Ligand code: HSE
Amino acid sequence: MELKLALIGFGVVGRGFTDILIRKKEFLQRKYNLMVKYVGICDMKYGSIVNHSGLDPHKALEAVRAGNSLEKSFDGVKGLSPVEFIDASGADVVVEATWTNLDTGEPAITHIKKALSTGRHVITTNKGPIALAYRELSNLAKAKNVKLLFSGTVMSGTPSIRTLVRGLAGCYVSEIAGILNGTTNYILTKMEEGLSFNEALRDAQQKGYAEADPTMDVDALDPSAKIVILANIAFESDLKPKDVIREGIRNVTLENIKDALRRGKRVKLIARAWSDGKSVKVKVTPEEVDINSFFGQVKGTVNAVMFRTDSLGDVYLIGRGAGGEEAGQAILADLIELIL
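Now give the single chain's structure, the form predicted on its own.
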C-alpha cells in the first residue's frame, strides 16, 4: 500500500524519521506492504516544496545537511505557508514534527486542525497540541473519520502510549507513575557522582541532553505535559499542564542526594497521575525512592513508566525517551498502525 505523505518540520525529528524510512524501505515493503511517497516537505528554515510525482527523501536530507534550501533543490510548488501546504499536498497523511510550544500549542494545533478537517490522517510527536487540546483534536478526528496518532509525545519511540491504549486495552488503570524526562534523570544521576546541580547541568548541556535554556526540563514543564497526556488517555479526563502540581529539581542539593543515599534512597523526578473514580490528580515532584526499586534502578537519560491495573497488577516499561532516531521510530510505528 502506498501512502502519500506530507511532512511539516524537517529538523532533528523529521530527518530522523526520514533516515529510518530510507534505511528500512525494503523491510517495510516486504513485511507490511508499506510504500511511502513524500509529496511535500515544509520547514520554517529550509522552505516549502510540494511535488505530487514524489520527492526523493535522500536528496532532501543531503540538501538540508549541506545547508541548502529545499525550494532550490526540487521542482514543484514552492513558498507555501504550512496551511496552504497541507491543502496543496494532496497527502493521505500529514506528519507534524515542528517545535513544541506548551503555552499555546501553536502553530502545531493549527496545522493539525487543518489536516484533520480536510480528511487527512495526522501523526505528531509534538506534545503541545496533545497536552493542551487532546479532546478537541480527538473529537475532530473522529468526526472526520481519520486517525490522530501521537505515540512519540511520551517516551518518544518507547511505546508508552501504545502500551496504554493497545496493550492494556480492557484494563482499569488507577495510577500512572514515571520518570518521563531524561535530562533531569541524567542530572540527578551525575549529582550522585558528586557534581553540584550547576555542574551536572553544564555537563548535560555539553553532551546535548539539555538546552541552553533548560527551563522545560529542570522546572518540570516537559514531564508535566507528558503525564497530562497519559492521564487524559487513561482516565478520559480533560486536564491541562496548568493542572499539574509541579516542582522541578533546581532546589535539589548535593546534600539532599547524599543524605538520601545514606538511607538507601535515591532522589528522582517522578510524574504521577491517579484517580479515585471521582477526580484525577496529577503531579511532578522530586521523590525519594528505594535504591533497589524499579525507579531506583533507572539511571542516566533513560525513561520509565508504571501503569497500575486491576487485571495485570503493576506493568512496567523502560527505554530511551528522546532523540531523532527514537522519535522517528515512533512516527514509523504510527504510520504502520494506519495500514494494519
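Starting from the form predicted on its own above, please write out the structure of the form predicted together with this ligand.
Partners and other molecules omitted; one chain follows.
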C-alpha cells in the first residue's frame, strides 16, 4: 500500500526518520507492503516544497546536509506556510516533527488541527501538543475518522505508549513511574563519577542529549510533559504539565549523591503518576532508590518505565529515549500501525 506523506520539520527527527525509510525501503515493502511517497517537506530553515509526483527523500537529505534550501533543490509548489502546505500536499498522513513548545504547544497544535480537520492521519513526536491538548486533538481525530499517533513523545522509539495502549489494553493501571529524561539521568550518573553539575550538563549538551533550552531537562519540564502524556492515557484524565508537582535536579549536590551511595542508594529523577480510582496525582522529583533496584540500575541517557497493573503486577520497559534514529523509529512504527 502506498502512503502519501507530508513532513513538517526536517531537523534531527525528520531526517532520522527519512534515513530509516531510505535504508529499509525494500524491507518495508516486503514485510508490510508499505510504500511511502513524500509529497511535501516543509521546514522553517530549508523552505517548503510540494510535488504530487513525489520528492526523492535521498536528494532532500543531501540538499539540507549541504545547507541548501529545498525550494532551490526541487521543482514544485514553493514557499507555502505550514497550513497552506498541509492543504496543498494531498497527503494521507502528515508527520509533525517541529520543535517542542511546552507553553502553548504552538505552532504544532495549529498544524495538527489543520491536518486532522482536513481528514489526514497525523503522526507526531512533538510533546507540546500532546501534553497540552491531547483530549481536544484526539476528539478531533475521532470526529474526522483519522488517527493521531504520537508514540515518539515519550521514550522516543522505546515503545512506552504502545505498551500502555496496546500491550496493556484492558488492564487497570494504578501507578506509573519512570526515568523519562535522558539528560538528567546522564548528569546524575556523571556526578556519581565525580563531575560537578555544571561539568556534567556541559557534557550532556556537547553530546546533543539536552533540549535546546536545557532548563527543560534540568528543571524537569520535559519529564513532566511525558508523565502527563502517559497519565492521561492510563487514567483517562485531562491533566496539564502545570498540574505536576515538579522539582528538577538543580539542588542535588555531589554530597547528596555520595551520601546516598554510602547508604546503598542512588539519586534519580523519578516521574510518578498514580490514581486511587477517583483522583490522579503526578509528580517529578529527585528520589533515592536502592542501587540494586530496577531504577537504580538505569544509567546514562537510558530511560525506563514501570506500569503497575491489576492483572500483570508490575510491567517494566527500558531503552533509549532520545535521538534522531530513535524518534525516527517511533514515527515508522506509527506509520506501520496505520496500515496493519
